[in-house]
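This document starts with one chain, in the form predicted on its own, laid out as structure tokens.
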Amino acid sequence: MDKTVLITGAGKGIGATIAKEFASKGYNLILNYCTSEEETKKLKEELTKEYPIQAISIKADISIEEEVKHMVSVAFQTFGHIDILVNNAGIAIDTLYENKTVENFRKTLDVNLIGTFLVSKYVGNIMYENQNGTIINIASTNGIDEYFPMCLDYDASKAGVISLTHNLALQYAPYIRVNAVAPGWVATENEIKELDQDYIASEQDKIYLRRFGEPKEIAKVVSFLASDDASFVNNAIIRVDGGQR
């Protein structure tokens, strides 16, 4: 296989697991990071040692347009093409509603929504010229119908990502498929490390499967959407939440 995937926020959590899934299928990797340099470079070394693939890691704050342009330029210079884009990078600044600041809100929107737009624009326009490509956005059930006032800025940003997904699917038709995966609770270190056991139990009780998801369960759906098996799946928002109520 001579296919290449760019994954933003690839250094840890769901992003790293997505990278492992694509590497196992023979994709070359472009691993973006902003702050997780050590983790990303370690991941690159591990995956290129384990699988017969090529990989590069690129630092870029996806909320800054010039850094996105540079990242995309390096990626295309290295591999000549990007077949799959996974917009995974995101942040959450969880604080009590009364403590929320404009700075919190702007930072969250800048990374989660504006960043997704910028990377999609600079990768997607070249994909469109080549008449080939797939974009997969990582949204959240928080952007659909799971509301938490302490992360309302995050929720708003993910609702924006869902709207962006629909608009990009229209903009890039008929050459690029654009879909989003909307995870519910996922058992990553960042997501559960500060939660007490009673709260975890109460949230799991809202899920039909009575547990949080695993990062690999998100990665498998992303991998499916990138594959030819999903060749007629477009403009879709796929919940991966264990049946949440």
Given for the second form:
Amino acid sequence: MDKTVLITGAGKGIGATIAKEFASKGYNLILNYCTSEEETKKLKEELTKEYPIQAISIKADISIEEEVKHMVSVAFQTFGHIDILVNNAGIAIDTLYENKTVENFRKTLDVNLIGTFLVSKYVGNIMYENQNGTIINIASTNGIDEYFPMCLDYDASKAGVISLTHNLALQYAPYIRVNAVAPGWVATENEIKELDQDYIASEQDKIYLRRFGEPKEIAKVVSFLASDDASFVNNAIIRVDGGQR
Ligand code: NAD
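Let's see the other form, the form predicted together with ligand NAD, since the form predicted on its own is already up.
Expanding to the full complex; the earlier chain stays at the top.
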């Protein structure tokens, strides 16, 4: 297969699992990282050993336009085309509402929303010119109907990602499909390491399947959206949350 996927924030968590899923299907990988250099390089080595694919890792803070421009130019120079963009990188700054600062809010919007816009713009414009490609944004149920005042900036950023998804689908029609996956609770190390067992149990009780999702259960949906099996799925926001109330 000669298809290439760019995944932002690919060094760990859901991003790393998405990278593994695409590698197992024979896609070449462009693994973006900001701070997780060691993990990303290790992942690249593991996956290129295990599968007959090519992979590069590129450092870029997705909230900085010059770094995004450079990353996208290196990616296109290396592979000639990007067929799939997965905007996965994101941050959450959990802080009591009383302590939430303008800096927290700006940082969260800068990475989650403006970063997603920047990478989509620089990759999407070339996809559109080539009339080839698809974009998948990782939003969150927090951007739809799950509210936590401790992360109201995160919730707003993910609502923004959903709006951005709709605008990008319109802007890049009819050539580029743009969709979003909105995960609920996913048991990544980062997400659950500081939670106590009672809190985990009470959150799981709100989920019809009575458990958190696994990163692989998000990666499978992303991989479906990227595939020709999803050739008529466009402008969709797909919840992957086990059923939440
Ligand atoms: P994570 O913290 O494990 O991974 C996020 C990755 O993004 C990290 O590798 C981090 O270094 C990278 N990143 C952060 N800022 C960046 C920047 N400026 N430039 C480039 N990379 C940057 O988190 P995760 O749980 O794997 O989450 C992945 C995505 O899924 C995020 O967008 C998150 O909001 C979303 N999500 C996660 C959950 C969950 O329960 N884990 C639920 C809903 C949505």
